[in-house]
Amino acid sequence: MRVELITIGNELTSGEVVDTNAAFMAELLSEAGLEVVFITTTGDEALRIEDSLRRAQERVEVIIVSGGLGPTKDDITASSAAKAMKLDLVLNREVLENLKKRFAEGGMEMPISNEKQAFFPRQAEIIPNPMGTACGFIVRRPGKVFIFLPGVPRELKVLMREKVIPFLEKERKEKVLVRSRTLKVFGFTESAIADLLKDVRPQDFSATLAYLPRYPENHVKIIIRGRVAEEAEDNLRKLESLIREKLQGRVIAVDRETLEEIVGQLLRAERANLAVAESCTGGLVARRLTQIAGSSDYFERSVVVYSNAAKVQMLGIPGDLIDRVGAVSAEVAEKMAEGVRRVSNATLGLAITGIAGPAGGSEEKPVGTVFIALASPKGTVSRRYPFMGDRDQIQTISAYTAIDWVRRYFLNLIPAFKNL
């Protein structure tokens, strides 16, 4: 089944809002083994919406439309769809009553403008929306299926996963099993990954590979197609194992897992906790780690020692050491890690100090120079990194690298610790 996605909204065509819906839908459909061959974006204008729908039905079997189902005047997707397909726009009384009930439960009277959200093209099959007032709907035409969804991303994601994908899997005549796995890689560039995997033959596993840059990660997506579940799953397992071996411990997470979740799992499993001292990243490590629910089980504290005075006062770093080697140095990074571990009594102390730019660099220590250190029961190690990019990129990759040090520590992947 070939699919075209149509996203609607003046905010998309003007560039005010990034179209994340199309990317999300395309990825989800691809994982389900459905081929997205066109993605169209159009503004809130009836003639353009109608034209997009007519053109789409000439090219594909499934058209999925998002946006324009709200209560305001510029939300004209339902009426435009009815006109394009030469159907009457009719009131669905059940949807209307449910809308009124939803507002009443919130202690409000439904505004008159919301009534338009109960009008749909005749013959439309309603897709209830438990998260908002805009229901989706399906219209069938000979050999074609049109699916209309609200444009609010969190609502669209739920409806795509829980309603649309199961619906399309039932509609698909050719029953093809699809298994996928996204390996999230950190520490290798996209080209380096391609070189490491150049001898891998995905066709031997009835698979295809895709390389997806997701700064600061790079993803390798495996898609297996087959007719027998056991065979597809076996192929996926074997190919994933082969790729992991070639990527030398740089696969940090899988599918919807995150690096921060994996690090949290390792800390919890080892009954360890972590304290962090940050300078150039300004608290970014702490923010990332504490986005995980339950991180209080293992995240002890964070201190942002941005100034030299803060490093001296809060972590006890000798002022003459900073004067002699500079705040951006291996010696100071190690003292920061040891200091935060000491004052917190944590299992691990992690530290970052560097020059994020755009100014402040020198010939000896250019912008992007970052030192990361980890203090542990085994001892303390540090490393200098020559990161590149703008200020935001340098801060991001510095924080990410530091967090990955914790993962690599527990997996015994930091060579310097082996020599202590």
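Mind sharing the form predicted in complex with another copy of the chain? What's above is the form predicted alone.
The next block holds one chain only.
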């Protein structure tokens, strides 16, 4: 079954809003083994919506439409659909009663404008929307299925996952079962990953691999198609473990997990806490770690020591050391990590100092030169990195690398600590 997506809204054709709904739907459909062949976007204009629907049914079997189901006069998808398919628009009493009940529960009378959200093309199958007033609906025509969904991303996502994908999987004659997993890799380039995985034969596992750059991560997505769930899951497990082995501990998280969540879980499991001293990352390490709910359990503090005075004063770094070797140096990074660990009494002290640019580079220490240090019960280590990119990229990859050091510490992947 080939699919066309139609996304509707003036905010899309004017470029005010980026069409993330289309990408979301396309990704979910691809994962389910359904091919999206066209995506059409048009504004809230009846003739254009009708034109899009008619052209779509000439070229695919499944048409999924999002947007234009709201209560305002701009929202004309249902009536345009009825016209394009030559069906009457009829009132669904059950939906109307539910809408009224919904408003009554909120202590309000239903505005008259919402009444139109109870009108659908004749024979439409309703997709209830637990999160909003715009129900989705399905209309069948010979050999074709039209699915209409609200454009609010939160609502669309739930209806796609919970209703549309299961519905299409049932519709599909050829029963194909799809299992997928995204391995998030950090620390190898896309071509390095391809090289490390060159002897992996995904076809031996009825799988395909997709490589998705997601700066600063690179994702390897395993997609398994099969007929028997157990077999597919077994193949997925085996291929994942093979790839993980080849990637030498550089898989930082899977699917929707983030690096910061994994690091938080490790810190929590070890009853450890973390203090950070940041220079060139300017608070980004702290920001990322504290995006996670509950991070106060293990994140003790960060000091963003942008000035040399702050480094000396807050972390006890000898002023003459900075004069002698420079603030961007292994020695200062190590002193920062040890200093923040000491003053905070945390299990781990993590430090970053470097040159994010665009100014401040020298021949010896060009823009992108970054030192990362970790002070721990096992001692202190530091490393110099030659990062590339603009200011934002250098800050991002520096913060990522530093946070990943904590993961690598707990997984015993830091070479200098290995034999301790």
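Basically, rigid core = biggest C-alpha set you can superpose within 1.5 Å across the two forms. Numbering follows the first chain given and starts at 1. Source: prediction; values computed, not measured.
Hinge annotation between these two forms, restricted to 175, 112, 105, 88, points to 175 (rigid-part boundary). Superposing C-alpha atoms between these two forms shows the smaller rigid body rotated by 11° with respect to the larger one. With the core fitted, the CA of residue 55 sits 2.5 Å away from its counterpart between these two forms.
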